[in-house]
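Here you get one chain, nothing else, as structure tokens; it is the form predicted alone.
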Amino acid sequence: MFDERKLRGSSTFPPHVIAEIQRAADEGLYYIRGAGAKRRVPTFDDLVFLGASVSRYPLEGYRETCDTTVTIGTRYAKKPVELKIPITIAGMSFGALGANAKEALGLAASEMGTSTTTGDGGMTDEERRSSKTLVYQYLPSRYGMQPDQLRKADAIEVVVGQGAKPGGGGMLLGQKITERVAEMRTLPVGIDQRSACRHPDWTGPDDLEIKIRELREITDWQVPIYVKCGATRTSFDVMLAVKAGADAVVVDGMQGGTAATQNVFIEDVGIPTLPAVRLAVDALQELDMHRKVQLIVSGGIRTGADVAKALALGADAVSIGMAALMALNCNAPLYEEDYEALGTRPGFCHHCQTGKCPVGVTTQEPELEARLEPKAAARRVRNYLTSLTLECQTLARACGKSHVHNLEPEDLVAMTVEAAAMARVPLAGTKWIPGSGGA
């Protein structure tokens, strides 16, 4: 008999690390999965608002309005994007998601007066029909890229990188390359697709300016051009995007999800969304372009509080991906036998890359995809977006703000030294911002 009192796990080699070492030893391959980072990082949860009291007065929730509108693309576009709420749907491709999921997201976004985004692989007819405001992603792969589709879009997002895999290209494994996906991307059916990690006609940041001008000529300067970067060297990337002529910049933190990439990318590349938003705002302010070039922040946005805190730190809008999928029932406690067949349980699933999604979100298999009925799923996403918006307004009113964009860093304090340093707001109960030299 062993003495359980003498058992002590290693912090360097906990069970999940041991299991991964042994898996790698068995297979000789890196691990590919979907979703986002699972490691603990500083998040918006580490910030709290200073609600109004004697020194500030709040707004009455049922009698005084709190505006949520936002306009994106005011710098150069003839037709800026007008949104009723500052919460958009991030780029997720047809291929990564099924057609029903894409349609549901478009329907929900349209009902709420916000935008959705195509993702890699081009624009589907269902998505364009269901989305009143559709952003077309222009990626290094150029899969499905057609000038006519660019002209049909309401905005174009030039993707330089994603938060889940900065410096790496996308993946779509062969089991998800159906005949329709293959035709849209000009690929063979059933063969793994690995996208390029950089645009083929770029040799440096100056080429981004040329590319943006080309896109403006194709679209007759009508629509806004966004530039999306994974959060790494955020200050430099934002400045270069502004210099290149972007109307808006999208910064995607490391909590951002993906349909499939190497686990080592997801967990070990990039910086969290919390410091990224502050770095991006500082860069825009240094160029005197804050609010002139709009900032959209993504990566791990889950609640109305997350939305409000991102706006308070200086973002103009946020974008949600994984949270929107969860509103579609991703990881819901349904079809549990199918989760077990994947070797997981609801709440732990990150098997988007398999094409065997039990709830029909990230699959191309007709039987599974039929489990997601677009109109019913759209209602769930609409309800979720409504809740986020109401929560954001509630917090803004509590801070005495008549528009969510009036939230500011002065309304926030941090609960940890890490968060205070990253967001550059005081540690709660003090005037101290770590690194600022204050007391």
Given for the second form:
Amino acid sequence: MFDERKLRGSSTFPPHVIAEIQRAADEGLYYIRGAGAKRRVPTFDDLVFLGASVSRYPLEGYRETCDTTVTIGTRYAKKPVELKIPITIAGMSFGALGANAKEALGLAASEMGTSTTTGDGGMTDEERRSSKTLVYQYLPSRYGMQPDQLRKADAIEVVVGQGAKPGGGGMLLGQKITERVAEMRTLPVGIDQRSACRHPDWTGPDDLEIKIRELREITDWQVPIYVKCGATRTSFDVMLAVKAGADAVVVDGMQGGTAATQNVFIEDVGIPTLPAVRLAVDALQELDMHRKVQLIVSGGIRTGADVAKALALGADAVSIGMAALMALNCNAPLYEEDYEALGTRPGFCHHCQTGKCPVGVTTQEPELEARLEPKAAARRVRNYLTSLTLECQTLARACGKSHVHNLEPEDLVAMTVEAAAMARVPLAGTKWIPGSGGA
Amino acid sequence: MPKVDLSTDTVRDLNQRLHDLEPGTTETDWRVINPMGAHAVAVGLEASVHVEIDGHVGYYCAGMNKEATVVVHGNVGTGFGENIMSGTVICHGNASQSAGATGHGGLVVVKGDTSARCGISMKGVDIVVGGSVGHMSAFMAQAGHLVVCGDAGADLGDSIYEATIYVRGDVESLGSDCVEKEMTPEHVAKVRELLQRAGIEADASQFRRYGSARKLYNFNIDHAANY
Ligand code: SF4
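Since we've got the form predicted alone here, give me the form predicted in complex with the partner chain too.
Entire complex below, previous chain first.
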């Protein structure tokens, strides 16, 4: 009789590793995929709030106000961005996303009083129309970068890197380069498009300062200029962005998603969002610029608790990408046979690179896109943003805060030693912050 | 003719005045003196005006130009005429790196030499250089024409898409996926037209043409060494 107990799987070579070795052996090319890091990393889940008790008093839920407004760009911009909630929609290109998905995100964000962001390829008319507050990404590729669009933007985000691939450029595989996408990017239809990883006309922080000045001159110093970096050497990056004249810094942790990137980039480059927030806030405080240059944090934000914890550590706002797509039905158990055809299942899908998104989010194919009705999809995103905001307010009130920005590290403790070290809050039940020298 | 002295006025004043011009303005001829290497001079212009700059300028002069003609009587820093959409920008001296970078349309003329990455990621602009260009020129160039009357540095046209490069002198080396192509009478005529528009005298028949071999357009394991 076959004895199952004698089968011992290898920790070094679990089934997914064996499958990847054999895929590489067949194809001779790195694996390119969408979505964010799948490995386990220390997250905001490893922190908990210390709700009010005898030593602190809470605010009454539903009765006492807990403000959620945020102003971004108070440093230089004549017209700072005013947000009603501290949750923005991250940059995602038309091309990576279909037009319906872009429109749905724009409609939802506008209803909620927050911003959406363009991506590689420039601004579409649809997204400008549907987004009350639209952040225009200024990317290394400069695909579709037009000064008229720059002047129509409510803020400009100079993208140095993103959490899924700090140090890497964008990718959009040929199957997603339709005629419209190709025209927007001035590229032949159907090619595997590789975006540049460095800006073509500046390198280093001194040049960045001059570039930011040029963008301000072109837009007459009206709108805020953000600098977005993937989380790696976050202390230096934040300090240099501030020195270069940024109004806001966006730090994107390694859990941040992508439409198509080498798996090895997604899983093995960058640091998680949790330590990145702390490093960014420390850098701003060292320069006495905390709250003067706003900090937006992204990468794996899923719940109102994540939002509240990021704010408590000192962020001014967060940005969501993958979670917003999930509100649009990414990985929902619908059209399961189409997930199967991609070799995956709902809950496991990361196949945005194929252009065959079963739920019509990251596709340019009309019959798949039709599965995403923009108005209904916008309602789901709006509901999700509302839930996140209510959860964040609930936690803030429990800690006695009348504005979500009044949350502070002192309201948090860590459940694991590594989270305590990274977030620099004490391990629960102790006064111990690993690495701080305290007992 | 409005005259702006950058030893007394700021670049901000200059740009704001140029941005405030209404379509159909009669103030179409501008002179800028004492630029003293200032950055972002005459950027983001949208009106059909003519701006003459006497002296050297810093980075991004005439960046994102639309419609206007900007003429620099001096040298220019990095990113001269970057992301130009239309109009003409002319430098009578030498240009630093990334001249005409990412330009979508219009004409960029450098009468002297340019440094590295001239025409990087160009997207439809025409660039004519009277002298030589530095290494990695026309890197990832997507569309438009780069005409070089002198020599080209190493790795010309690396990862080029559909742009066309014409060089009269020596090419130190070609970048990945960039190859020499046949020069037909139509190409000679195109070079002649571009030289004429740029006001540069050279014999169009002496140029050679370079463009994409289109082998890197789709990922292919057999070309892995070139990626
Ligand atoms: S469901 Fe669509 S958006 Fe979500 S991971 Fe799969 S392909 Fe990408």
